[in-house]
Amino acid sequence: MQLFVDTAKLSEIREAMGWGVVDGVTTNPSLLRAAMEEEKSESLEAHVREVCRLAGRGRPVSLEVMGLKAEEMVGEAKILYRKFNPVARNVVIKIPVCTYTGEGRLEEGLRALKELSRLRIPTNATLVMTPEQALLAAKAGARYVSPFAGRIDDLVRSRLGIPFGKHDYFDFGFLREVAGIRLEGAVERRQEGPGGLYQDGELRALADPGVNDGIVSGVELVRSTVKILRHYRFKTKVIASSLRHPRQVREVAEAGADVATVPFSVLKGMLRHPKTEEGVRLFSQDAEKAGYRELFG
């Protein structure tokens, strides 16, 4: 699995790419905008092709439209693959795969991915909520698509009354475990049969307990992502985005996406636990009491 940095910060994405395990950069708007606030950039064109340049030739750097209809998000498209892609030949469009807000038409970005697609511009299918989103991104063309795993966490705990902070777990598994019990305890108090027993209102909510169409969890987005866009053998990639915790970053690497966009404090959180940090503490204490450093001499 590759994992990008989902950062617009120059200096983040410096330390990133010295590591030597960073595949690529996501970056957005917000991302920009409070990148260059903090930096204290003077101008996005001058730090949009510093993030291109940090990033090297061969590792893509998501940069997004503004426009709202296909017709401008195509416009915009060829003007930054115009722009930054000949900085390092690294420039992916990300493209919103649905710009509906309550007004105006629903396949607009759909229509953008399939006309930049004919262009060969390469393109990231992003804000994808539902594993059909991405089945029909990947049936328009898009390169990459991006289940947002973390707001899917979001929306489940929100619905469902669980409080939480940006950057916590959340233990869906758990939240499944649970809901079976009572399903089961439910079911057993009942008399009717099958047919009585489907139409419960109560039992089909524990049925979902994510209360969002049998996906209760990001993780459980970009697995079921994975596993339609694999069947039907489409070549779009599958990046997980919108992760908070390192622990996501394994259950979706188990689920098998092809990326993982991570911010780089989830980058350095995925290094640390205590045991590690006591073992060379310890380590290198004994190291001294043995006079190791005669070896090096």
Ligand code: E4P
The other form holds:
Amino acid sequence: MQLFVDTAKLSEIREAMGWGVVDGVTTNPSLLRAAMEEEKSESLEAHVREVCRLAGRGRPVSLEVMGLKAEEMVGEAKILYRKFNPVARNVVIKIPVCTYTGEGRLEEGLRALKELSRLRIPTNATLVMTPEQALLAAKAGARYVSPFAGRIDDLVRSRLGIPFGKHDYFDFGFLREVAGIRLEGAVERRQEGPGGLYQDGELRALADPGVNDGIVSGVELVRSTVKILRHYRFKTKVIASSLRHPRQVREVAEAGADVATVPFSVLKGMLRHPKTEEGVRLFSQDAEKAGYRELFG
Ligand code: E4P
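The form predicted alone done, now the form predicted in complex with this ligand:
What follows is the entire complex, opening with the chain shown before.
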């Protein structure tokens, strides 16, 4: 699995790339805005150029368009690609999979993905919240699709009425087990035949806690997306996105995601463990006491 760093902060990209295990960068307008403010960058263009340079040759950098009409998005994509791809040959254009915002048309993103694929400009279909959207983006020729696992977890947890912090890990597997036991109990207490059980709103809610059309967590969104795209042998790669906790990285890796894009804090979290820290401290002390220095003299 490839690992991308999900940030537009130059300091973080520089440091993350220095680890030697990061394969690319994803940005979005919110990340660029935060980076520009924190790093007091005066020129967005110079900042983006530096992001591409720091990522390095051939390590994909996703840059998002702004327009919501296919023609605008294609025009912006061409400009971004022309300006920034020469820096390190690594630009990928992020296109929202659906452009409906309560008004406007649905399919502009798909049309832009299709046209950019025809022009051989690599794309990343973003804001993917369902496997169905991912399937459509793959059919439109997206190089990558980005299912937003964390935002689906936010949605499901809010629907369940569970208070949460953005970076809290939530054990959806455990939730499913508890829900399964409650469902079994509820089914046993009912007298109806299968037709009645099928229509029972309470049972249906127990079977789909968080009521999200059968996608019960962000990791399940990634798992289902990977399964569908593999099944039909699409070339489109799945970037598990909007990850907020190291354990989610493990789970999307188990699910077979091609890429996980992670904030730098999550990358650091993937490496740390209190017992590793304790072990390193102990080994260093014992190496000192054993006179290890002699070995390296
Ligand atoms: C990456 O491509 C996404 O823009 C990013 O992961 C979104 O993360 P968030 O949901 O934590 O903002």
